[in-house]
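Take a look at this one chain, the form predicted on its own, written out in structure tokens.
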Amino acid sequence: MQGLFAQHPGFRIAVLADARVTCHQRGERHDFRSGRDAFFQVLRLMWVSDAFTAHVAYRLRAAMLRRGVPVLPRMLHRFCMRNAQVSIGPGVVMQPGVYIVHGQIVLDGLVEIGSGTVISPWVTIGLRGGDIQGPIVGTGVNIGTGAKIIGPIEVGHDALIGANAVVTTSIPNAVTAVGMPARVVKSAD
């Protein structure tokens, strides 16, 4: 498990990238002028968004797990579940620059999420019964409200997963997938 924790990006780099993407997605200034400005922007985002607070707590938890800190990571996980209804398992590796729109999400299993991905509320990304390998979500993916991405599959870069879609098979790059089960309805070609 320690090898998995080593895959997590550094805390400072990841939080700054997450803050930039969050500000950009919210239509706010995302070009931080200095380290101090970035620090205050992160604090401001944590004040106004429970989901961003949970995201920072996830990053801190990942850093603690990488260093073998006991008990505190579990307390942070409980804090995130209680305050923002965000449950991100220890096997989830999010690259820097992921935007969590609101809370009410579950990410669990051996899951990887690429930079630039937008995760809307009520999304589940995780396991299929009996298999701990979860999805690999590419960069720039937009996951609509209520979508479920389940099992050892891949979602290609720049894909759009529609609201309430149930994705159980791999999705190619730059397509739109909707429905239950999800099917490709539009290609970028």
The other form holds:
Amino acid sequence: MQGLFAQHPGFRIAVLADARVTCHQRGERHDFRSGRDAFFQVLRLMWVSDAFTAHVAYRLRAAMLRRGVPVLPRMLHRFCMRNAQVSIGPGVVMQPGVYIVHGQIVLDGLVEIGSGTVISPWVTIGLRGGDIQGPIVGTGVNIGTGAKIIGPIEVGHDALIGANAVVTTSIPNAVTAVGMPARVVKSAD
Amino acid sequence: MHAHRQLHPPFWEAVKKDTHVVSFHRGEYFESADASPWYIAYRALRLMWVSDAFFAQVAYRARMRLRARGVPVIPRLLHKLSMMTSQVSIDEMVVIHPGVNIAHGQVVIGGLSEIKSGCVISPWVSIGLQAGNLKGPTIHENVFIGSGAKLLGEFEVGAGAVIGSQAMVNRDVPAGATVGGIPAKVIGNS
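So that was the form predicted on its own. Now I'd like the form predicted together with the partner chain, please.
Every chain and every other molecule in the complex is listed next, the one we just looked at coming first.
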């Protein structure tokens, strides 16, 4: 497990990138002028954005897991669940710069989330029976509300997963997938 | 933005009608028109105790009225409270008319959406935006929204329509129709 935890990004880098992506997606200024400016932007987002407090708590927890801190990570996990219903398992490697829109998500198993990904409410990214390898989600993927991405699959970069889609097979780069089970409705060109 | 906030119904009127509608859907008799304020308050408090999401709903009503009066800080804390008690997350731009039943909570509503009286919102529902447009759906009177349904984009749902479970609605729904599927199609009529 410790080898896996070593893949978690550092706290400062991750939170800065998350704040930038969150500001960008909210249509706000996302070029921070200084460390001080970035600090106040992070505090502001924790107040105005539904899930950002939980997001920062998750990042803190991931950084603690990486250093092998006991007990505290579990308490931070409980806090995330209470605060914005964000439940992210310890085996999930979330690259810096992810936007959680309102919270209400469950991510578990050996999952990798690329930077620039947008995760809407009621999304589940997880496992299919008997396999602890979960999905590998590329960079810049937009996951619609209520979508479920399950099993050892890959979702390509810049793909768009429609609302309420159930994705059980790999999705190529830059396509739109919708439906239950999900199929590609719009290809890259 | 400030003018828009005035569209939110007064607190007491909203809670009175919400109590009426939630009681009705729970199969409990309650006529709010000729009841005394004390009795209405008792019924509202009782629902806050026995119904899963009514506490969060009242917190939301209070939040919107405080917001309209320009009170700082407290509205945001009330928002966090409704998220923590019943996972109800409703944006400030949403207008919910008096008399809506949020069945168990677990609801995310965003954007410039409007929900009229008599609607039932089941768990795991999202009502909101599609990329690049701030306008969400307008949902008319007495619409039933099934569990897990998603209503995204600028369109109208006619009065008395039924949205099936796990439906993904992104265009107009005629009054009285039943829709289901991804994307939702008309599958029945009442």
